[in-house]
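Shown next as structure tokens: one chain only, the form predicted alone.
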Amino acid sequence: MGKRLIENEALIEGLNWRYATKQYDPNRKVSDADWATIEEAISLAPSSFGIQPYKFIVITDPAVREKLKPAAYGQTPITEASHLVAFAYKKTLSDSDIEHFVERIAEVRGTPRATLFDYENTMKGSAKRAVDGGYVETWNSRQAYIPLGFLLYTAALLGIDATPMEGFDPAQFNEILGLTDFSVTALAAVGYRDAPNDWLEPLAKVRKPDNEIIQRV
């Protein structure tokens, strides 16, 4: 596009507006509108080959959040905020799964398939090498929190609040969820604050100074 779509000032200001809300208003949903904006920011975060070893489970039946809300220590979040994401990564990556992903590239960019024999055979090799190498569920789980990041990112510039979360047992997660392929590593709790309930919302936002974790060569 090639165009600013957003002031400096404005995007500044959204990212120091939000925080790790604590409180939510059960009573403010998000609306269908913004949820959907949401949903493909989130599917439009960037990933390793552009595979995506992950999914994202949207949870909104309040009586799965109730049955969740245990197995994250009783954090409110979990049921009070309008929507509840769980980001699961795979995992292992097959054969399969890349095959399942070139023909995907092939349907939507128009490509004959076997243009890309070069580029499948890349992606085998590196699968096959996370899998030998025992880091294939590391990789997996690390490019989940990548779409995580674009939530956040887009529900602050929404005007919507947005939690992440870790304090959660992933066993007990995916056990609730039916999850075998996939585990849950890490929460996303998005709604709006309560903020008169809320302890941490007028508190100043902390961040060590831009010398301390911003190194220029």
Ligand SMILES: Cc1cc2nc3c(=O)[nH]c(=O)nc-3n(C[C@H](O)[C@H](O)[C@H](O)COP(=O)(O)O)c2cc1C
The other form holds:
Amino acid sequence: MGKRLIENEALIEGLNWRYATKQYDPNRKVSDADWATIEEAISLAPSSFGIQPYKFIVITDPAVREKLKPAAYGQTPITEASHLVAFAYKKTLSDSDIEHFVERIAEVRGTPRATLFDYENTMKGSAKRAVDGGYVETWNSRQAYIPLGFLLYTAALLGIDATPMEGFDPAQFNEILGLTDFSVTALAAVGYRDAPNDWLEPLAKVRKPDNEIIQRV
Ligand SMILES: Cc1cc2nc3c(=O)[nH]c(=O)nc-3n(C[C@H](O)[C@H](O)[C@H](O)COP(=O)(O)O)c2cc1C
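After the form predicted alone, can we look at the form predicted together with this ligand?
The complete assembly is shown below, putting the previous chain first.
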């Protein structure tokens, strides 16, 4: 049985405490230990077959963040939060991507490569269907949102603020970050709220009532 790590009230308290922070304190930085935990949490997110068709670009260089800000319509968390992460999905999936993944399984588990042959072919078939069907970008980009969710959740439980963001121009972000095979689909600013200067901080969280959002069958 899994070990219980947190009580119900503490978990819900953390999720109620978090909000999409609009104003960060530029002088407060996330510690190296907390940042390492956040990076590990996002890399532990599940993905279809485990392929992880994305990468996380951790942007701390102030000059790069200044360049990105106008491409995110001037949103201040881009430059003022402690860290900025771009979630970039892979624009295609080729046989060599699958082979690379299978080699990794063999390496980590010490499994002979040949025993993974059927699994490899299943994955290659799925990847080919997605490419031929024109939905590989949809498939890969959707998966990048799972680590985004892990980041928001992890940060909340560590008492760290985070803002998910889709308000930016992906083409400009890709260009500034030098991406060709990947495309940015979402961002997360991470740091500490500047509570007195954030209009959203004192406002109640708005969610639909249970009976509108949860259907029990
Ligand atoms: C995919 C996604 C994109 C979002 N884009 C932005 C954004 O560009 N800028 C912003 O300030 N908030 C953005 N938000 C934050 C939402 O507005 C916010 O999560 C929502 O209103 C619920 O409020 P809460 O997160 O404070 O509980 C985004 C949230 C998600 C999940």
